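A lone chain, given as structure tokens: the form predicted alone.
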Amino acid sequence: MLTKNDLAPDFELKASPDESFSLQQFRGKNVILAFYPADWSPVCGDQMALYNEMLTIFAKYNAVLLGISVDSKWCHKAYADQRKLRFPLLADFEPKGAVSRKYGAYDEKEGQSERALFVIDGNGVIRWSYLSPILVNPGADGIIEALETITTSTTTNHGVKTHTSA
């Protein structure tokens, strides 16, 4: 699994039949990638509902949230509509799990994304990652801590961290 200071691989995935998102389009913003096993599973439902409620907090950190699983764009649309989710769910559907594999967040045995989180800074560098047990909602504490770290420090082009004054 990719970890802190790795460059986040770019991707472009469908969120709906007529809407796609790429990581590149969010350059300059912090991005939270939430890989999860499947729409409609109980733990995934709780996790995505929590993140939906936290969108305004994430926005205070100049962050956007993208959910990713191997479900299809049609499944994501139905799930997002039913759960009233206000962030994109991206279909890592075909080739199945290709983006999940790039991030090291694919469960080959189950044929689904792992429950993995990545916080990526505005330069496309992973600042935090976490692989959660599949039956455990990882919550948002780690995400918030990573976003706090990003907002209080910057990384130079040489990878040396410096703190900025508030």
Given for the second form:
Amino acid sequence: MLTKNDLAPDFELKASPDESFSLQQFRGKNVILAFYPADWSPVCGDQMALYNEMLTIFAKYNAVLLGISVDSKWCHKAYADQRKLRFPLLADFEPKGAVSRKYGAYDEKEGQSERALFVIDGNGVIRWSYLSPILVNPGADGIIEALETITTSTTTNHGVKTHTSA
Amino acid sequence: MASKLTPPLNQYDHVLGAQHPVIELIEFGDYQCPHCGAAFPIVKQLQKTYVKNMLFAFRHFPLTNAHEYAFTAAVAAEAAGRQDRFWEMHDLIFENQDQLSEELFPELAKAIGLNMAAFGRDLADPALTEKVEADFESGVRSGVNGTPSFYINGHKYNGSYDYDGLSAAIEQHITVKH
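Next up, the form predicted in complex with its partner chain, please; the one we just looked at was the form predicted alone.
Once more the chain from above appears, this time first in line as the rest of the complex follows.
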């Protein structure tokens, strides 16, 4: 699995039938990538529901959240609508698991993404990653700590974020 | 993951129980979460069993997208807290969890004899909204990954929330202390 200081591989994936997202488009922002095994499965539901409540906290750290699983764009749309999720779920669907594989977060045996977290800075560098046991919801304390580290290193003495994309 | 209560118990927490506790049990809960509803009588039972040496505190962790009344319920409990009746409201909300609505909270407030004008004002007070949000953020920092999440003497309890599991963990802390 990719770890701290690795360059985050770019991708472009569908979030719904008429929306796609790339990593590149978030340059200058911090990105939280949350790979998870499947829509509708109980543990993931809790994890995504938790992150869904945290979007304003993530925004304070200039961060956006992207969920990724091998489910299709239609499945993601239904799941996001039903759970009122307000962040994109990306479909790593064709070729199946290609992006998960690039990040080293693909479970070949089950044919699904691992439960893995990456925090990527505005320059596309991975600053923190974590592989969670498949049945354990990892919570968000690790994400917040990683974002805090990034923010501290790019913050002036007055507490104003500089957002330089050097 | 760290999974330590962050920040530790402080003067902003609602606490109930022993004055010099050996055990501090903290719950992060959501008033509309059915699992928290199921844990409510279990916590009551624990409070009874460990009345001499346990302190219980409750921090809000409302999942507002999943549970439409969870946030208002938390603010209602805080508003009752302004009149020193936090725990009465806390209990009543859980006892009436199956019929939560916007109209229910004033009814509960009336039932416990709150000053209704003050209660109405406090419900709209941004300071109480901020208190609930601060509780949520402390949960996130403490590694809460669902509700209810329990912390015993500052450390996350990862077992199931049944009586036997929780009391076994509590006993362990009591044994360690003495």
